[in-house]
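Just the one chain here, laid out as structure tokens, in the form predicted alone.
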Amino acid sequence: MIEVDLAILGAGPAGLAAAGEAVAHGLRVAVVDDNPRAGGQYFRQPPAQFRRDGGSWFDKEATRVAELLRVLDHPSITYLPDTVVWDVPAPDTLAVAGGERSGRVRGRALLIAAGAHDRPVPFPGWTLPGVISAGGAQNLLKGNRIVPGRRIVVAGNGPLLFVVAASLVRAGAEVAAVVEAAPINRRLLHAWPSMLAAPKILRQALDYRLSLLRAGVPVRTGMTVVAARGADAVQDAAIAPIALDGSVDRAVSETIACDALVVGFGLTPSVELLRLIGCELGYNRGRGGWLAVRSDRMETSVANVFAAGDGAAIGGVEIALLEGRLVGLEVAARLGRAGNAEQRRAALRDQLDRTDKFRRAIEAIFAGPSHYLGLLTADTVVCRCEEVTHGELQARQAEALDSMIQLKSTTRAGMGRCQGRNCMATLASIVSEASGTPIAGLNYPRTRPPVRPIAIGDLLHEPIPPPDLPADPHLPRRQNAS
């Protein structure tokens, strides 16, 4: 058993930035991160082994980064790599899996900074070799310096689809076209005063788009792809026009032939954690879906478990940095060891509200479709691990076997490897759109640890008490005297 102040789930920016603040106010505390090298997934960091000059357009954030990553060194941290958190059995407790460093690490306080995967949108043809998702894309230039293709589409709704192209861009690749589902050019005029509240952010923004310009790129807005197709791989994508109500109208369909098609509608904060420990969630579709209900310190609604980042909600790095910083000082104030707490709090609100102000006209501008079930056909498979498709869905439907749970329970959709995370959010809308009721009012099949896969070799390094047995097997525990 690892015991300490603080321990954090995530060694991305609001993890990192947590734990630099911590440790300057004297915690212990511990880091747990299930990828082998720290940074998330913004600050993903390549492989140790390769070379890297620092002068890369993928380097641009070196200092940061560094400066981040140095806290792992500091004494006062338990640093554990390439293990996974899959349960919480006490809300002071993780239970990680990593080889022999298979445990339960325990803290007086938790801070859950998960980070958030790509929101799955199913349409004919998403699963063909070729076809990726934004965060995919990101993780291979990022990680890897790799491009998914030649001559790239790049789809969806979200300021990430303008991240990933003009990446994609600066490696070098051709980007046939960015599709975004939002009207967004409409809409930039009134946003625009709200976007100078953060103006690092808005530089970093035009420069974005002007790299796309400089290429020669087309932007495509207030559509959407319908479909990929090819024999083997990916050849070319659809796209069509699609209405704010998710209305599409393939009568006016494009073609656009590509080697690979880039696809992101948005992240989703990874509550799975969150949910399994009890902590109250509200549903907000613009930042992200399900979301951490917190203070204004970042406590969720179970006492000394915190969440910040995208995790908790969407905001992107800035926010997760600051939200980061604001749980380090809360837990250190807890423990009487922040004096100037309040000072310090008020300046990182202050900071986190000016941010904050970006992100909402941000959100304002990329406010897509309100879904994509007009993207779905019959065959179109739903649930990738157990391929499900839509028509097997709809045929359980008929039966009246209409609720999430009975879907989930007839067609095994959710019961794979990702454990709904590719599939439950579509899921969700198939239902919501066929009872009226809304998506927060759905019942959701339970969260069971574990939560991410594990080697169940990893639980055999995990030291077990020995079980509490009557002398004679056969006959009942002894029960206490009450």
Given for the second form:
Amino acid sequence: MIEVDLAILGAGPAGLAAAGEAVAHGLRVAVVDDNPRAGGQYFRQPPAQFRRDGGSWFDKEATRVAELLRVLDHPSITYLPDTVVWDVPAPDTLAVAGGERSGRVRGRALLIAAGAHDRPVPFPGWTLPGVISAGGAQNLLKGNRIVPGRRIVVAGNGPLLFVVAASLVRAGAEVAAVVEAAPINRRLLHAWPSMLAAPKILRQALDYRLSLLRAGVPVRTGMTVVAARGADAVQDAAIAPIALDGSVDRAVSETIACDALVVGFGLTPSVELLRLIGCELGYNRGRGGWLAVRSDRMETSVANVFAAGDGAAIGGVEIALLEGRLVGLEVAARLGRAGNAEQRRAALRDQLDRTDKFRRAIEAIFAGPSHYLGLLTADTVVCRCEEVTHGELQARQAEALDSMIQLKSTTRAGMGRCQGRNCMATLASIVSEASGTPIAGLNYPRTRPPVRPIAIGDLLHEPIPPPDLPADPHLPRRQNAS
Amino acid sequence: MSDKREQRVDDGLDRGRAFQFSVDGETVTAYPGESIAAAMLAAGRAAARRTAKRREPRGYHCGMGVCWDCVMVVDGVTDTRTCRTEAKPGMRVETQHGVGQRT
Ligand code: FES
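The form predicted alone done, now the form predicted together with its partner chain:
Let's see the whole complex now, leading with the same chain.
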């Protein structure tokens, strides 16, 4: 058992920033991260074996990364890389699995900074090899400095599309088209003034846009990918207009040849652990879907359980860093270690408010169709793991099995190894559209440990429970007899 | 199979010495530190496995260890996520058909 003041899940921007702030105030911190290398998705680094001269466009964040990662060498930090949190047996305890590192981490406060993953949007052919999520394309570029194909279509919705497309162009790939579902061009004019609130991010956004312009990449707006086709890998993508109500006009579709199709319909916070802990969740489409309900101190509805960064609500790297620092500061203040916390907190909040103004402008520009169910055909696989098609789900709906829980338990959708990350959002849209209940009001299937697949061998490190535990109804009778 | 160097970004980067491993008996080139999936994509190979029910090809998709679509048989070990596994000289990588042997 590792015991610390602050136990952090996630060594991405939010987790590292919180750790940095906390150790600066003398706290003992543990950082548990699923990845072998720290940095999260945004600050993902190439392997140590790659020798870089630092001058590359791809190394533009190198100094900031190095600074952020330095905290992991601090003597007050216990850093557990390549380690999965598979359960939260109590709101102050993480059950971790990772070979020798398996066991328990207990903190006087907990920070869940789990990051985000791509919002899944199924369409015919989305399971074909060569159809890669925006996050996957970024990781390939950042982690391996490799582009996924030689002629690439980038399609979906949201600012990340433009980041990915520009990065691919910078990497020397041919980007055949960027296909953006929202009618962003008509909205840009209104959004300008509030974007000036964060000049640094604005400059970055312009840099991305200029890269695409210079490379002559066509940007198609108000359109979506409707199918990917190919035998053993993607060979072309069909695109068609989509309206904000989600209706798709396949009659005017066109085909673009490509050997990779990068799809990104925005990110969604990885809230599984928050759900498991019992933290209250809200639903906000613009911030990624289900998200953590938090106080202005980033505390969830469960006392001393904090959530920050994209794993709490999608806001991007700058917001994640600021939220992380706020959590580190808050925990230090509660333990009486922060000195003049008030002043520092006000400064961080002020920066956060300005960055959030920019975020809101971006959110307004990229507000996309209400759903993408128009892309589904009966044969479209919705649950990638268990290979459940839209037709099978519809058949169950016809039998009035129409709640998320019923669809899951009768079709196995959501029961595979990705643990619903690639299908539950679609199931929610299907049930919501059919029943007229807003997604926020749907009953979400319960989350149970292990929340990530783990090797059975890792459980050998589990502590043996003492015999005087309170009676557990799931255990054999012997335990219940007094 | 030719080393499609152009999918590797060279901008200010020294990857060190190339080495070989095999995928379904064919030679694929990699550089130290690259993941199996990355080296395969750079060699123009997107497919990693075939699914159990529909026998569909799948490959690298999420790139972050979440989707399990990149799993292959690596040196005899089924269900190995190639997006998270480093390529090593002489490694034997094979397409995984259906679900892996759970041990
Ligand atoms: S690509 Fe998704 S787990 Fe490897």
